[in-house]
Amino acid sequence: MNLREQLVEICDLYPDLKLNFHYSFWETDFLRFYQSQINYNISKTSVSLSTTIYQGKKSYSFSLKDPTREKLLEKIEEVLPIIDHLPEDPDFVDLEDDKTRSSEKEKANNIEKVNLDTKIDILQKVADAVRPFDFKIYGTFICNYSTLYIINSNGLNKREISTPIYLECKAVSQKNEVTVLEVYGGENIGTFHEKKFISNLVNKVKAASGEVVDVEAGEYDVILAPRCIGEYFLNLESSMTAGSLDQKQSFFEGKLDTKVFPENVTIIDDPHHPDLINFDYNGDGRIYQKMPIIENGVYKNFIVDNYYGRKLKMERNGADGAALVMKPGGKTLKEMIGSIQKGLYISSLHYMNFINRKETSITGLTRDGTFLIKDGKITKVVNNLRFTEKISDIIKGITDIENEAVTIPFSDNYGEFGIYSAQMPHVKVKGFKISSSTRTV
């Protein structure tokens, strides 16, 4: 009997308890490159078991590495006396009880499909392409393969396979340390367009080879790259949860089915999108289904998990906010840049922190390529800038949206390298507030 089957049996051994298990097999092939050379390559595997025990309204959580039945039973007996002395959570009702399964499809292991030789070949071509401009490449190329089993005392016994790819390639000028970035992510290497990836990076390198200038604080018309608007929506996602609603920290409180953004803004949570990293279940084990979040500017749905769904008596919907897709618009990027007399192109963001989560006010820096737009053309490199803005105001300021979207991967880059993705277009925003220059690239 394997451990998955034993976990089901252990649930039956403790009829007076509620047990929730996340049993995970994870492996990675992690390649880091530095100054256009391979710095190191790590292959790593991990088997872990995350467990939460509920005794009435009291609970205790722990994790085991390389778990066995014996280790688990010993740990359960060890913590039971501890639980007796813990406070109750008066709002806990029950674990997830929806046993419906997804197709739980098999997935090819991308560690094998995108092996070390393939990675090195791709990176060598990228390095060769930027070398004539006196740039070198830095970054990471990660492939994971993991199997997660979600098992609990309410009869859930589900499996999810994930095999994400994450390539982050930063080109750095050897003259003045100006940086530009290109990324790729997904689960199907067939969607990786090598020539387009290299061409996009080389175009950014050419733009980054010019004069570096400062700009004054103030309001600007800006073009936000897909990575930027994606990060703003991912930060705003914390306001989209039932938990934030319960904690009185949601910008969207009282705004359900209300128009809050321009009509051209539509955001869907789509975990089965063919170009994104896909998911079968949310963290509770409920089927993760496609769901509109914002539709033509109207706020349509909160992300409702098991705990807060029961507490707030809201319909649990299984959404997770890990696969946001923004509907493209009708303008080309060239047209959007061409419409700006004086403004900025912002490639990437860094070190963002909320000032007031409910008001969506946030501070942060630009990085990896900020450019001055003058008379409809990108002209000069701009030193990195500080901004203090409300994400809600940025979205309200969207006037144009690009007619195509790209997949942007994001990674925690620690632990088991949690990788997820979003699909976003460029957007044009009026009145973006720059607070100061860092006077550095």
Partner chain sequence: MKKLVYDIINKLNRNDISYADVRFTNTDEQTIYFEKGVLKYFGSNLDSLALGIRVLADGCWGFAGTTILTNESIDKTIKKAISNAKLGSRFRVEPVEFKKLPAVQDSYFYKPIEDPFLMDDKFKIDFHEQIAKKLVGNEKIVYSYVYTEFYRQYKIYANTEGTMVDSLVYDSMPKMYVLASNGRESMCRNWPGDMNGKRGGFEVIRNVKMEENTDKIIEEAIQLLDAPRIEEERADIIIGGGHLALQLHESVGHATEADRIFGKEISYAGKTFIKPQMLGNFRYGSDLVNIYSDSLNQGGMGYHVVDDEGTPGATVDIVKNGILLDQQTSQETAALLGVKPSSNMLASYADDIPLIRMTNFCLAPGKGSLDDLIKSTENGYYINFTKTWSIDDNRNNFQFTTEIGWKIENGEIKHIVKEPTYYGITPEFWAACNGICGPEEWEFHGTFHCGKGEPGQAMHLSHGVAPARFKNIVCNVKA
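Everything numeric here is computed off the predicted structure, so don't read it as measured data. Residue numbers count along the first chain shown, from 1. For clarity, a rigid core is taken as the largest C-alpha set superposing within 1.5 Å between two forms. Compared with the form predicted together with its partner chain:
Residue 388 is not among the residues whose C-alpha shifts by 2 Å or more between the two forms once the rigid core is aligned; its shift stays under 2 Å. The two forms, fitted on the rigid core, differ between the two forms by 2 Å or more at the CA of residue 115.
After superposition on the rigid core, the Cα of residue 377 moves by less than 2 Å between the two forms.
Mind giving me the form predicted together with its partner chain, seeing as the form predicted on its own was just shown?
All you get below is the one chain by itself.
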């Protein structure tokens, strides 16, 4: 009997307790490169079991590395007397009980499919392509493979396999350190178009080879690249959860079914979108399905997990915000840039933190290619800039949306390096507030 089956059996062994298990196997092959050469390749393997035991409304959590049935039973017996002495959480109602199963697809391990030799072959070609412009490549090329089992005393017994590939490649000018970025992320290496990836990066390198200038603080019309508007929405997610309502930190408190943004803004959380990294379940094990978040500017749904859904008596929905899709608009990128007399094109953002989460005020910086737009054309490279702004005001300032959206992968670099994606178009924002220059690129 494998541990998954044993965990189901252990739930039955303790009918007076509620047990919740996250049993995961995770491995990574993680190549980091700099100056068009390897820094190191890391291979890591980890097997762990996170357990929460509820006795009524009292609970205790623990984690075991390399778990076995014997280790787990010993630990449960050890912690039962501790739980007796703990105070209750009056807000706890029950564990997740949604038994709906997704397809739970088998996935071939991309660590084997995209091995170190393959990665090096690809990187060598990218390095060769940018060398004539006196640029070198820096970044990461990652393949993960993980299997997560979510099992609990309410009969949940689910499995999710994930095997994302993530290539983040920065080309850095050896003359002045101007940096541009191209990223690929997905679960099927067949969707990696090497020639397109290289030509995109080379085009950015060409644009970044011009003069570097500075701009004054002030308000600008800007074009936000898909990665940037995606990052703003991802930050805004901290106001979209039921937990944020409970903590009195949600910008959207009292705004459900209210028009908060311009009519052209529609955002859907779509975990089974064919172009995105897919997910079956949220962290509780509830099935994760397509859900509108903002529809024609109207705020439609909170992300409601098991704990806060039950506490706040909101309908649980399994959404996780890990697959945001923004509806494209009607303008081409060229038209959008062409409509700006003096403004900025912002490629990527860096080190954003909320000043006041409820008000959505935030500060952060541009990175990896900021460009001056003059008379409808991208003309020069601009130093990285700081913005201090409310995300809600940025979204309210959207005047045009590009007529096509692209897939943008993001990494969550804590613990087991999660990779997810969003599909976003370019957007044009009026009156974007630049608060200072970094004077560097």
